[in-house]
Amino acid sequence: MPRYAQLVMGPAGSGKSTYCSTMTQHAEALNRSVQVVNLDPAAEHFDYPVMADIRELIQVDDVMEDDSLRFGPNGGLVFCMEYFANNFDWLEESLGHVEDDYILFDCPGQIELYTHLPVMRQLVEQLQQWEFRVCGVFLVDSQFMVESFKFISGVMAALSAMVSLEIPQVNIMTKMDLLIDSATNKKYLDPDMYSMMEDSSHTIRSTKFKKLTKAICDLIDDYSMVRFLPFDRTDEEGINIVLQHIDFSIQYGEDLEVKEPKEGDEEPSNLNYDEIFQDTSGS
């Protein structure tokens, strides 16, 4: 039988550890077995039990204190992840060989790991060799998505991870419980990139940058490549909707019963966000 994995990615501070903690509690309420593996060698604390912790293999502080290496925080983290990629046998031993495993991998927040370094791609390929069905879960903090330019940057980060890893990916806007303006929220969950471009065009002085921004917006909008699901850790129904879409992308439990998203859509990018947002904001 296959095994299942979520790679929980996103910029630093986007809520990855909170997401893992919330999902494990939600799964426990559903009588589902979900384990967490910490892959952040710079993590200091988390409020969920881990089945494996990369800090048992290598830690950023130890690398930075090594006089022969002389790495800073970012260089130290990259070194740790490359060391991890050369020691996947540690991860294999930690995971064991239990069938039907469902594991959340709490990943580091440095974006270069997902854009131009091969480490995360190597991890995906290794997990697939171990018969894992892998889904990427990319988190973006909703507090930084209230301006068009910041939003476009977040979209491009999510798109970079999708292109680099080549696995099913569900993009999530976190900390929705901290936002108040529901109309603005819906605008960013299911974005019209052309209207965003028009809203921000008066702030772009350079003609070249205006053309570049328009080309980026055209790419995202024409191919419907990036959409977001809202995530509010206080909303059980919203959490369940997110989990359903992830389960559907990796066909979790297909030997028993295929679980389609609640709205009946076949792809996360085709969601009816008006209905979802009413569900999540009305609770």
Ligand SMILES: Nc1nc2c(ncn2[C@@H]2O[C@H](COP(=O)(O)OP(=O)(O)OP(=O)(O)O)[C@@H](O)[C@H]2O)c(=O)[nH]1
The other form holds:
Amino acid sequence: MPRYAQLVMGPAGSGKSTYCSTMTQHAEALNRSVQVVNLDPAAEHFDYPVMADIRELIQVDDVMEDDSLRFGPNGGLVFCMEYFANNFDWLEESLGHVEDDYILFDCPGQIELYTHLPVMRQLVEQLQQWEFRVCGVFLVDSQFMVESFKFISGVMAALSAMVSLEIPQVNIMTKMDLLIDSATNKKYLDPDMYSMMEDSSHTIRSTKFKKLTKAICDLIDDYSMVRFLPFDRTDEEGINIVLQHIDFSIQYGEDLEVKEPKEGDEEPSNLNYDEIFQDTSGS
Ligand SMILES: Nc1nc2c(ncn2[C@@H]2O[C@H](COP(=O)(O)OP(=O)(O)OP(=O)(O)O)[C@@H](O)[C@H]2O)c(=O)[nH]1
Ligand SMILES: [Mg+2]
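With the form predicted on its own in hand, show me what the form predicted together with the ligand looks like.
Entire complex below, previous chain first.
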């Protein structure tokens, strides 16, 4: 039986930890068991129960305080992640060998991890060796998406993770509840890059920059490479749609056995459907 994993990625503060806690609560309501692993060595607090925490292996503070290393916070984090990549035994031990488990990995917010460092890719390959089907979940804060330039840079970050990890990826726009003018901003979810460029072309003065922007827009548009699903932590229906997309991409549920109803769950034999329909048609 396969195992299932979501790699929850995205820039700093995009809502990764909130996503993990919202998703576990949602899964609990659906009677599904979903667990979370914290992979952020600099995490201070999160409000979900963890099955494993990278801080048991290494902490950024210790790396920064170490006299022989002398890293700052960013270099320290990269060091921690490289140390983690050399010690996957720790993760294997923490995860155990449970068939059919479903795990969310709450990753750090450093964008370098998704653009050019090899750690995330190594993690994906390792998880696949342990029979996990992995879906990348890339979060971008909706507050950065209301302007075309910022939007393009968010799209490029998502695309870069997609290309370097080579796994199915679902892109999510978080904090949708904070958008004031949600109708106009919906265009960012499934963007038409040409019109987006036109919106902002008057602010671009350099012709070279204009040409580069157009080339990037062409590329994204031609291949319809990036779409976003909206995520509002207060909207159960929306959360369910996101979960369904992710489940579909890793074929969750296809191998599950059909559960026989328990005796107590049977329909009462005296249920009279005719009466029910008469009641509703009469009202
Ligand atoms: N209104 C609103 N706020 C949110 C939502 N999701 C996250 N936030 C807030 O955004 C801030 C950052 O959220 P986190 O979940 O810590 O983000 P993160 O990506 O884990 O951050 P780092 O781990 O530091 O990279 C917190 O103050 C959250 O309360 C949301 O859907 N709506
Ligand atoms: Mg976090």
